[in-house]
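To begin, one chain is listed below as structure tokens, in the form predicted on its own.
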Amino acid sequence: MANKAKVAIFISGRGSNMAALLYASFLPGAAYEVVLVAANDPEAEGLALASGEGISTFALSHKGMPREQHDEAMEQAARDAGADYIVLAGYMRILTDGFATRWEGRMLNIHPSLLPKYPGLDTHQRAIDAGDSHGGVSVHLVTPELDAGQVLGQMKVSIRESETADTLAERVRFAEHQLYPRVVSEYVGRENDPDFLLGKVRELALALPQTHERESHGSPGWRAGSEKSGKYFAYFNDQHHGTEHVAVLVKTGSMDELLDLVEAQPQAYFKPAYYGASGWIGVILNRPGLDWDHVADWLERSWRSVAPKSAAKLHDAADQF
């Protein structure tokens, strides 16, 4: 798969979930590659496993360091490795709010309960004590609030008679190794999924006043104005005319601007066949680290170039509230 997402994995110990993630990344069709395994304990067993498979490692003990300073060092190691995402796999550190916020939407964690039940510690015993029929595991996005981010996937594990926290934990760990690689691959793989990308563009385009969707030459397009007389301000391009790009086509101010952007940022823009001759530029969507606010800005700018003045005034008025 082209354009695999680059993942840094943080661990604190033996790294069994890290190993599951790493070996899953070697499978055909995996949406990610592991570019770093980092630990807050230089003696963490998982470091040797990762190094033996040719993966770069980083280790820095947190002992005697302010939490923020240690977080900064770990984060810098991930950035130096080119990571698009950070995946926590048994990383036994509570992150600073700033770290979690900077990686919002790009940091995942695994938690041994069916969230929102039992955030924090002692999850298995709490599930047993509550008389639950199942324990389990959740994969979620990391936010400043502990174990409160969006849940991306879960797997239940039955609680048997005479279950103990240790026996339940052992079986939940098997579930973790199945669930985590699948959820990570699905989540980071969205950046190459045309259906997901189309859905995001559609949501942003239709949020603009007096817009509607209409197909054009087999591709989704969005027009500003009435159904009868509206004008196109964006098209969705799914690897058309032999390109490798999934993109949204929007209007630039001039051919000079188009050519300058394509020359300066070829990883973000291209001149599309046919449309490019009329000043339309392709904003590439299937690339790591895509800034959706930037895409929204392009859509709004293109929309303003064709939208009725009444719609633009309505939009400006709404922005003031």
Ligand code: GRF
Second form
Amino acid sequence: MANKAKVAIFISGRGSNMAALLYASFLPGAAYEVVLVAANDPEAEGLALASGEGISTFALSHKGMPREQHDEAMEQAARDAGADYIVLAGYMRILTDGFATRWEGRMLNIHPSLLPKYPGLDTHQRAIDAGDSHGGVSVHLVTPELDAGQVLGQMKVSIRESETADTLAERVRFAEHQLYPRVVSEYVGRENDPDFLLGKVRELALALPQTHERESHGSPGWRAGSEKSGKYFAYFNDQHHGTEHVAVLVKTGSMDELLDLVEAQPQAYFKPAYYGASGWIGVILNRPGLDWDHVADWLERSWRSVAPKSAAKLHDAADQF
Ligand code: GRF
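Now show the form predicted in complex with the named molecule, given that the preceding structure was the form predicted on its own.
Starting with the chain above, the whole complex follows.
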């Protein structure tokens, strides 16, 4: 598969979830590859398993180190490995807000309860004590607040007669090993899913004032101005004319600018067939680590070049608040 997302996995101990994620990444058609396994304990068992499979590892004990400094070193290791995502798998550290914020939307965690129930520790005992019929596991996005980010997937595990926290934990782990690779694959795979990408572009384009959507030669496009006299400022382009790109076409200022951008950043831009001749550039969307703020900036700039002056003025005024 083109464009595999690069994933760094952080562990603290046994690393059975890491192993499940790693072996799933070896399956044909996997959406991600593991570029690093990092631990805050140099003795973490999972490190040996990873390096035995030829995966780079990094270990740095947190003992005696300020939290910021340890987080920074771990983050740097992930960046050096080229990671697009950090996947926490039994990483027993509370992250600094800055670290969590910098990776927002690109950091996942697995938690052994059916969130929002039982964030924190002792999840299995708490579920048993509460008389719940099920425990389970959740995969969620990491935000500065502990175990509180958007839940991406869950699996229930039934609680039986005379269950103990240990017996329940053992079965929950089986569920974890099924759920985590699946959710990670789906989440990172959205980057290649044209429907997901179209939805994002549509949302950004229609958030600009006086815009509407109109199909052009079979592709969605967005116009600024009235239904009658509006002008196109963006077209969605899904693997047109033999390219493997899913892209949004927006207007550049000049042919020189277009050619310079394509030459300097061929992973991010291309000159589209037909449209390229009139200064439209393709901004490639199906690539890991795409910055959506950057796409939004392009859309706004392109919109500005065709929007009625009154709409642009109003938009500027609104920006000041
Ligand atoms: C798992 O139960 C996971 O839900 C929790 O920590 C445990 C890690 O186990 N966050 P392992 O190291 O993956 O075997």
